[in-house]
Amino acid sequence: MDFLRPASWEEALAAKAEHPTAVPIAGGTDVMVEINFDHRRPEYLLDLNRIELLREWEVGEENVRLGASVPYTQIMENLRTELPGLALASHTVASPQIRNRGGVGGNLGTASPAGDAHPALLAAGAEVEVESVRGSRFIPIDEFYTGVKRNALQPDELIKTVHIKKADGPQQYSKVGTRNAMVIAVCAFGLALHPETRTVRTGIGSAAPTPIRAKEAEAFLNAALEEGGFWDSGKIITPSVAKQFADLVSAAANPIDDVRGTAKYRRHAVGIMARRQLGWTWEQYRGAGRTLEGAA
């Protein structure tokens, strides 16, 4: 295994163009596990730790530009207001040591359906900026996941930045696991209210071959909130609407049975998280005066 260590972004792109099979490594929290267990033996490792550009973020008027290697700890500490859903997801990532090393770019690169950041990115409507020596392009998060642990990257492309619109309403995130830390999600769910467009978006993790949105559930809730005048009145969402939303979210899941949980349990848990998060976010939207942290 050859170890490539570029000193600049330009050198990294050139190395990736010359060695398209090279596996990028920054935090290494996913890649090194596979290598240590001999599940993966790449010909080249492309070390991106010297690329300062990837560890930078910028808060603009409407969007946050998040470098692919910005650690989860930094998201928690600095972007809780702008990216509340992703900050909540970051809190659930493994241990402090892992949160100090791992970043969103790693989750996107491995594209595991169990990646903790995916539901929050889907709910927020992120865009992934990728680049190669041929140029750069933006991939909407809805188009990024193409299969089990597969993404829309071309062989010579690297993830540079994730662009996420600043929250204009409450966001929540929760996951189910066998313990509170150092655990892969049995299933996860994220929800974001977007009052400016009077829409909601969802994200489901570890309950389908890829991270997905519950689009039918979103369409139902969007219509129910609009037709019922909920956005204007701020009245409490009726139990029947909440139940139907949760049922549709559960139906959107397409899980499997494995050592961490059964498909039936995952569907049930995703529905429970959806119902709870709808209550939490709507209570925040109504100005209930208290902050509820997401926890299933």
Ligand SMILES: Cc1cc2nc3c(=O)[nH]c(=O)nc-3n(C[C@H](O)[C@H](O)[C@H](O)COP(=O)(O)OP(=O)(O)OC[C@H]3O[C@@H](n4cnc5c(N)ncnc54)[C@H](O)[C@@H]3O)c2cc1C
Second form
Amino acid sequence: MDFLRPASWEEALAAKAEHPTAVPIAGGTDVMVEINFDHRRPEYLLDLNRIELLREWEVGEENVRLGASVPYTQIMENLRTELPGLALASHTVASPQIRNRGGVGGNLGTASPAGDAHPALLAAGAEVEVESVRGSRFIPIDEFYTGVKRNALQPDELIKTVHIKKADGPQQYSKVGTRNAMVIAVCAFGLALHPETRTVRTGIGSAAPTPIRAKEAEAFLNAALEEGGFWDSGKIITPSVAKQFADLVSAAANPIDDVRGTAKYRRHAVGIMARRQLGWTWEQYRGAGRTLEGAA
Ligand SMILES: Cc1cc2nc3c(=O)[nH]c(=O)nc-3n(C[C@H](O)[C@H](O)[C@H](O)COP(=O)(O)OP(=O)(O)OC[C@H]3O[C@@H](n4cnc5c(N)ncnc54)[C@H](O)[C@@H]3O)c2cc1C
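Having displayed the form predicted on its own, please output the structure of the form predicted together with the ligand.
Let's see the whole complex now, leading with the same chain.
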């Protein structure tokens, strides 16, 4: 196995163009497991660890530009306000050691349906900037996951930056697992309220072949909140609306039975998480300045 160590982004793109089968390695928390278990024996490893720009982030007017290799620990410590959903999801990843090494670029590279970043990225709204020697392109997060552990990257492309919308309202993330740390999700759910556009977005993890949004549930809730004047009044969401939303989230899941849980349990659990998160985020929205503005 040859180890390629580009010193710059341009060198990395050139190496990937020359050796399209080369496997990029960032934190290595997925790649090294696969190599250690002999699931993968790549001819070339393309080490991205000398490339500074992949570890940088920038908070802009509307988006956060997150370098592909920014570790989860940095997201938790520095981007909690701008990316609350992703920060919560980062907290649930593995252990401090893994969170110091692993990042969102690696999660996207692996594209496991159980990856914790995915529901948060889907709910917040993100675009993945990928680049090759041929140029760069932006892939909307909804189009990034193409199958079980498959993504929209071409063989010569690398993930450069993930552009994530800054939170304009409360966000939540939760996952079901057999213990509180070092656990791959049995299923997971993320929810983001977007008061500026009066919309909600969702993300379901580990309950379908790819991470997905519950689009019918979103459409139902968007209409119910608008028609009921909830965004303006901030009144408590009626239990029947919350239940219908949760039922539609459950219906959007398309899980399988496996060692971590049954399909029936997963479908049930994502609905429970959806109802709870709607309650938590809506309480936050009602309490956060909105009522003060209304009273002023
Ligand atoms: C003990 C343990 C526990 C774990 N627990 C969790 C968990 O709770 N939740 C969770 O989501 N994950 C978990 N993981 C998996 C892993 O930590 C995450 O998927 C992490 O985000 C991977 O990031 P990384 O930088 O280490 O990726 P790497 O292992 O370096 O790479 C992962 C994949 O992405 C590709 N890749 C990396 N960077 C790029 C790039 N810039 N461009 C193109 N492709 C790229 C690699 O080629 C590879 O295919 C766990 C892993 C271990 C070992």
